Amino acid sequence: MRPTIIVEDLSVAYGDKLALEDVSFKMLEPGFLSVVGPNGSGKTTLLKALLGIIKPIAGYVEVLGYKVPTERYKLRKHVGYVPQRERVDPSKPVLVKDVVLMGRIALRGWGHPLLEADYRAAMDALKAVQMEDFWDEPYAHLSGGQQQRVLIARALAVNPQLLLLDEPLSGVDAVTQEVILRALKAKADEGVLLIMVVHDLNPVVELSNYVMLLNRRVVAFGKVWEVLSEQLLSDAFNRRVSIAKTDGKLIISGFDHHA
C-alpha cells in the first residue's frame, strides 16, 4: 500500500531560525493522528509543509501520492484545511453558506459556476456540525464557536481525503467541542485521513490512532499507547507531566494551555 503521508528529514527556517529539525514520519494507512507539544514548538509549520504553503530547506515531502510544494496545487483538491482562528470583516455582507460554498469555488476552479451538487455538499457539511439552521445568516454575527464550526464545514465540503485541522478546539465552549469532535470521528470512520493540531491531548486521546509529540524535533510518535508515557511527555514540554486514569480514562496533566 502507497504511504497516505511520507515524512523525510524535514527542516524548515524562518530566517535563521530554525522552526523544525530533521522531521521524519510516515502514516501508512488512513487514522487520526494528534499533533501536540509547546509553544513555538512546530506544529502549524508542519501542517504548511504538508500542504506547500511553506518551503522546506531540506527534505522530501509526498502527501496522497504528491510530492510537496511541487505539486501543492494538485494536492489541495483533495485536502481540507481549518487555519487557526480566522477573523472576517464584521462590514462585509458574507453570510454562512457563502463561506463554506468558499471551499467548492476551490476545488472547482474560479471562474467555473456552482452546481446543485455543490449546494448540496455545502448544506451536508453544515448538518455535520449541526450548523444548517444558518445558511443564510451573516457569518459576523456567529458566536466565535459557531464561526468555528463553520470554517470545519467548509473543510468538510470539499469532501477530503486528508484534513489537517489547526487547534480548532482552541477557545469553543464544551458542546461545540463535541460537535466537532463527532464530526471528525465520522469522517474518520469513512476513511478521511485527520491530522490535528492541540495543545490539551484530553478531548481527543480516546479518538486519535496516532500521536506526535513535537519539540522542533519529532519526541516521539506513533500508536497512542506507545507514546503516552509520563517521560515522553515531559520531554516534549520540558516540564514535568503526568498521566492519572479515572473511571477507565486517561487524563493528562501538566500542559501548557496557552501552547
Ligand SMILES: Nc1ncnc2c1ncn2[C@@H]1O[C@H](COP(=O)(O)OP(=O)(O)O)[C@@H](O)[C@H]1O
The other form holds:
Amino acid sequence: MRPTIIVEDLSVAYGDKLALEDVSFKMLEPGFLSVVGPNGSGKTTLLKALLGIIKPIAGYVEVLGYKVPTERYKLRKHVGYVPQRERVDPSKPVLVKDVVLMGRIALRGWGHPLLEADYRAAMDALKAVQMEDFWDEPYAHLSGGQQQRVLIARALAVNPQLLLLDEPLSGVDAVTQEVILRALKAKADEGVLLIMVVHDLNPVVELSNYVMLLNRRVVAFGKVWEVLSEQLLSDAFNRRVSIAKTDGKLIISGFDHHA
Amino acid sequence: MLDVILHSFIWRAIIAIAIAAAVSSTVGTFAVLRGFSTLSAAITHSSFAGASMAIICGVNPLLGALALSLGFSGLTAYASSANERKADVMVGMIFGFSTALAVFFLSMAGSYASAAWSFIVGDVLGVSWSDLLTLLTVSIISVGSTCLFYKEFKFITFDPEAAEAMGLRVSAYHYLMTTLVALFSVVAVKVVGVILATVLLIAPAAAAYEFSHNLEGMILLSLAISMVSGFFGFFLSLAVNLAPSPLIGIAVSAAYLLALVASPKRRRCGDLARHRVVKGA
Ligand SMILES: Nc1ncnc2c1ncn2[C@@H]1O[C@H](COP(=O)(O)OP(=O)(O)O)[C@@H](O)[C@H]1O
Ligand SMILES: [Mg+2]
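Switching forms now, from the form predicted alone to the form predicted together with this ligand, please provide the structure.
Let us now look at the entire complex, which starts with that chain.
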C-alpha cells in the first residue's frame, strides 16, 4: 500500500449540475491536507469521490495505490471517515461504545463477533480524544463537541491509513478543538494521510502540510506558504480576504462565512 | 373461559401471536429507526394482494403473500437507491396498485371471498398447523438474519454515510432490511390482517424507543410491549367474545400512546428546548 493520492481531471455531477470540475492534485507522501471553500463548493463531494461513493463523470482517482472506483472496497478497509456532524441523527438509541465499535465492524465482516482487540482499539481511540469516561453513556446525551470527538474516535479505532474528516472543527469550543487537533497530529506523525475539510484555516495553518482552496474547481493547491496569498483566498471565496501576522501567528480574516 | 383455553386452536393462536411479536420487535426496531413505516404499510398491502391472488389461483395464500411482498419490497429498495423522491413515489404507487390488485381479485373471488376477507382483518383463530409452520419458518429466517447482520444493521441505521465510507455495502443491507419487512408482513396479515399489520410492526418499537438508550434495550422492550399488548388484546377478545385482531391493534396502539405520554425523552427534549431559549435570551 502506497501512502499516496493521485487525482486527475476529476469531474462529478449531480444530475446535470457539476459539483466538481477538472480537479487535479497529488499527494505523494503522507501529509495533512486542509480543504477550504465556501458552502456548496464540493468539499464533501470530493471526500466521497475519493472513496468511490459517488461515481465521477470523468477523471482518474487512485488512493493508497487502489484504483477508484474499481478497488473501492479494498480501499475502504483502510479508511477512517468522519461525516459532518449534522448528518448523523443523534436521537438514535446507541451508546458511545456502540458508536466507536462501529469502526471495527467492517474490519471483522458479517457473522463474526467483535473480539477483545476490537474493544481495546475502541477504548484507545476514545482515550486519544479524552472521551474514555463516556464509554457507557448514551450518544444522545453528549454535547455537540463530545459527539464530534466520539465520531473521530470511531474513525481512529480502525487504525486507518487514510483519515477523511468533514468539518470536524465546526461548532466545537476552543478546548475541544485543541484536543481534536492534538489527536490528529499524533496520527499524522505516525504516517497516516489526513484530509480535513475546514471552514476556518486559522486553527490548522500550522498543522497542514498542504492546503487546497476549492470552489468547484481547484483554485489553489500546494504547500501552505505557496497557497496562502490574499489574492488566491479572495478568488476562492469571491470576497476580500486579508492575512495579518500578530504575535507571530497568522490571522486570516474575511473568508469565514460564519464570521 | 377455562374450557376454551384447552382448545388447540387457542394454542395455535397464542403461538402465532408470539411469533408475530418476535418478528415485529426485531424488524420493527430497525424499521422505526430507519423511517420505514409508510414503506412497510405499502409492502403489507402488497402481501394482501398476493394472498388474494393466490386464493383465486388455488395456491397457498401465504405463498402468494410472500411472492408479491418480496417483489414489491425489492422494487422500493431499488427506487430508494436511486433517490428519495423516487422512493417516495414508488411507495405511494405500490400502496395504490396493491390495493387495486387486491380489490380486483376479491371481486373475482366469489365463493372464496371470505377466505380473502380473513387477510383484511386477520384470522388468528383460524391459523392451522401448516400455517404455523410457514410462520415459524419465516420468523426464523427474519430473526436469524437480524442476528447474523446485527452489527452491520446497527452501523447503517445510525450512520449510513460513514458505514458506506468504511466498507459496508449499504445498498445490499438496505435490500435485506426491506426483505425482512416483507417477511414480517406475511406473518402479520395472517395474524392481525393487512389493516393492522403496520401498527403491529411500528407501534411496539416506537413505544420502546421512548424509553431506550441503546438498541438492544429497544428490541427487548419492544418484544415485551408487543407480547403483553398482543396477549392482552387477544384474551380480552375471548372474554368479551369479539374479533381478536381489532382488540390486539387497539391494545398495541394504546401502548404506544401511553409510552408517548410517559416518555422521559419527550420531557428531556422539552428541557433542552427551554434551556436553549434561556441561553439564547
Ligand atoms: N445528493 C445530492 N444531490 C444533488 N445535489 C447535491 C447532492 N449533494 C451535494 N449536491 C450539490 O453539489 C454541490 C456541492 O455539494 P457539497 O460537496 O456538499 O459541498 P460542500 O461540502 O463544499 O458544502 C452543492 O451545490 C450541492 O447542492
Ligand atoms: Mg459539506
